[in-house]
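One chain is shown next in structure tokens, namely the form predicted alone.
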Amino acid sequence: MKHSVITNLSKTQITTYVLPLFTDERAVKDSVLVDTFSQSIKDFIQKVAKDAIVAVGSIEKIILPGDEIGVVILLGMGEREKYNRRKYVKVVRALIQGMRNMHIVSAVLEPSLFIPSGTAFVESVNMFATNAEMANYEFVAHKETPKEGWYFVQELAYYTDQSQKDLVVTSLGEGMVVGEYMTHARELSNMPGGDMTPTVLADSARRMAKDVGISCLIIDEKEMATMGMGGILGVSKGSVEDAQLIVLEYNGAEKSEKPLVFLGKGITFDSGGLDLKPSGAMNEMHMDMAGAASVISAICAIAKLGLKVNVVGVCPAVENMPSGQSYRPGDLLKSMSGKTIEVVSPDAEGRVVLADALTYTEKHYDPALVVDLATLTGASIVALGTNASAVLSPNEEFSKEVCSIGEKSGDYMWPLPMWEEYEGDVKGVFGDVANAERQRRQAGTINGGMFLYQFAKSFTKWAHIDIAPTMTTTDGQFLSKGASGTGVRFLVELARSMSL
């Protein structure tokens, strides 16, 4: 999608205005827009908007009558005094959504007129880019295009004065480049099992590396043997495709700052393994390596972005399926850490790779601070429902830093208990660590932090961040079904505030 500034209209050629509408005030504020129309169209516009629907989101289209041409877009605000970034969010995807429904490819809004408050303007406008880019994304890849093609918006235009022309410029260019990787991200996760294998994410990442200009290295089962990396292989031993490290380096700082790394877990179809998945939660485990998605598209944006600050990628990917080759229930594996980890529950998978990712972290690099994104419990969803990430860190204060990140990003999260308590049920009883809860259905998403701490204590930051909620997109959001792309703004934004 295009986004363009103007500031005079009478040079566009775009004919669809949005104004906003709020639910408590019925009526359509004096505006650049508005003072371009005749009085009476003014008056017809505003005879019609006092009997408008103006819920949040929703849209009411007006054709002009007479001699004007164009459209007027009336977006429903909602009431005034409850209007705020959550809500903008998703006005701003509703107009994308609804623009896409009635085939309108094109409008002018006033940035300026949907600001909610606390929000600065520049940074409204951001957000304004990002969300467009994400409600204008639908996944085709694999669907026959009708006749008369498919209906994406193609430009919007925002009106500002001359003075502010060049703020609003880079701030929309900063919030499409996220926008357009949390593109890449929900495309990659989107894509059937079948054809996204560890070697085709490995693939897909040396490329999208390559056209921003970092670096990948990816790491095969030969070399993760010489390594250690138990843990890995063990899981892709059930797998006729091959397990692959996939790790990415942005220097956009001195070599002498200390890194952060982001983690991401990479299960590129999770089956459960010989702890099969019954049929109904297994549809969508092609998406279980959303996580590795969002940490390789993050990193891009950070690179295409510029940020002053140097990132790391570690994300581990592999299949977990079941054959005769599959790790077991009762076998042992030995850790890249030389912790041997005990599978109660080969459906436990991610912990278990991640478990080698961070170990390679912590003898590679000396991180500043250490984040993980996996799609790793269900007891996720059944503790927080679909709105928010679980956050898991020894480190309290960390811990409220990610959601309070994620809270401005857009990433809403939402902090779980690491107490030492917890730790004695991931001890193994044959092996040091035990990859899940015996007492199944007893804080199954703590257990699996729990257990990745096991392998992260020599990181003073560090944060599990749980994304099985918000892996997916869902009802009310205003975004097309599939994959979300969740992480990728809170990463984003999470190195923008460390950037010097």
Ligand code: BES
Contents of the next structure:
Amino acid sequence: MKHSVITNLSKTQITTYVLPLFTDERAVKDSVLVDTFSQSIKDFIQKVAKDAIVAVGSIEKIILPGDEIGVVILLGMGEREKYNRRKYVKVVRALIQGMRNMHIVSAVLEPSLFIPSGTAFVESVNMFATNAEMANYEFVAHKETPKEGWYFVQELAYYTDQSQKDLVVTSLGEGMVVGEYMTHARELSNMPGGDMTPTVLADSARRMAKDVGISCLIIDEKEMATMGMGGILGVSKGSVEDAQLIVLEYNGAEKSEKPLVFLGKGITFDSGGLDLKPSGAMNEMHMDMAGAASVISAICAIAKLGLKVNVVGVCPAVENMPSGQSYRPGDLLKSMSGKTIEVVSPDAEGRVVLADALTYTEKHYDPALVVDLATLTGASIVALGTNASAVLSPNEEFSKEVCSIGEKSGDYMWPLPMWEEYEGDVKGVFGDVANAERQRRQAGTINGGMFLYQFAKSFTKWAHIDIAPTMTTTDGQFLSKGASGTGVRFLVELARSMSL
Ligand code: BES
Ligand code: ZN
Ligand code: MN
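Same protein, the form predicted together with this ligand this time rather than the form predicted alone?
Now the full complex is given, and it begins with the chain already shown.
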């Protein structure tokens, strides 16, 4: 989508005007766009506005009467008092989704009328572009094109005054980069498991890295064996697809600056292995590489934005399948760390592959911080529903920081405790660490975090983010069905907060 900036309304060909409308005001206020209309049109708009339904994200289309050619979109903002960043992102997406439904491909709007509380104008503009891109995406690659074509918004024109033009152009550009890389992440996740194999994911990462000029190292199973990555290789045994360890490096700062390391779970399909998932529980498991997709996409976005920070991405890409060669319940896998992993459940595979990724990180880097994104447990969905990802970190201060960056970015997060009382549950009987809780099936998300912690003890700042709750979009988010691209905005915001 094109995000253009205009400072003179007479110079645009676009004849659709977006006007925000607050419930408690029931009138369009302070709009330069409205001021350009004739008095009779102004009266007409205000009359419609008075009776319009203005719930957050509701849309009312007005075809201008008389000689005036044009369409006005009244966009419901809810009550002005309650209007905030969370509402803002919804309103922007609702606009785009509404435009797509109404087959409107371009519109003019005044970004200054949308600024939510606690947000600077430039930041709000940046968010506008990101969320507009998010709402303009739909996974249609494998669908027959309808006769009239797909309806996507082609252009938004932002009306601002001359003095702010450059600032707005820059912010829109930055917001658009993040939106576009979220689209990349969603596209990777939405691809079916049969197409998006570990090799294809690695190739995609290589291609995306090349596009932005960052390095991409792919480690194959032979090299993994040399490094002793018994976790990744163990999970991969049941699959005919070869596992790949994807390592991305972006150097935006001096070599001496410690890198941020992002890990992403890249299970390209999670059948549950010999702990085969029941029907119904398996059909979204091609998105079990959403963590990896977000890490890869976020690092490319960070590179494209040229943030002054060093970032490393480590993503084990593996398929978890049942077969005569599969790893079994009771198997003892020798991880790269030297610790043995007792396989209580072959369906708790994410933590097993991430264990080796954490050790790889420890051996190759001296990170400023480590964050992993993983669709790790169904239990996190039970705990939080679909509104927030779970944050697990033994460093409570860092956990808080992560949650607040999440809130700011739009990737909402909530902490769970990582008290040492929970650590007993990851003790193995015949091996060092058990990959699942044996009997009680309690606190599954904390248990997953505790398992990973056994391989993350050398890091002073480490957080595990269980993104299973936010893996897919949900009703009311004004986004198309499927993968959400969760975590991309968070990682970019985290890198921005660390950028020099
Ligand atoms: N990938 C799943 C978790 C998941 C479930 C993600 C639903 C997104 C939506 C993970 O590998 C898994 O199977 N976890 C098990 C852990 C258990 C065996 C300890 C689970 O949640 O049941
Ligand atoms: Zn999984
Ligand atoms: Mn699983």
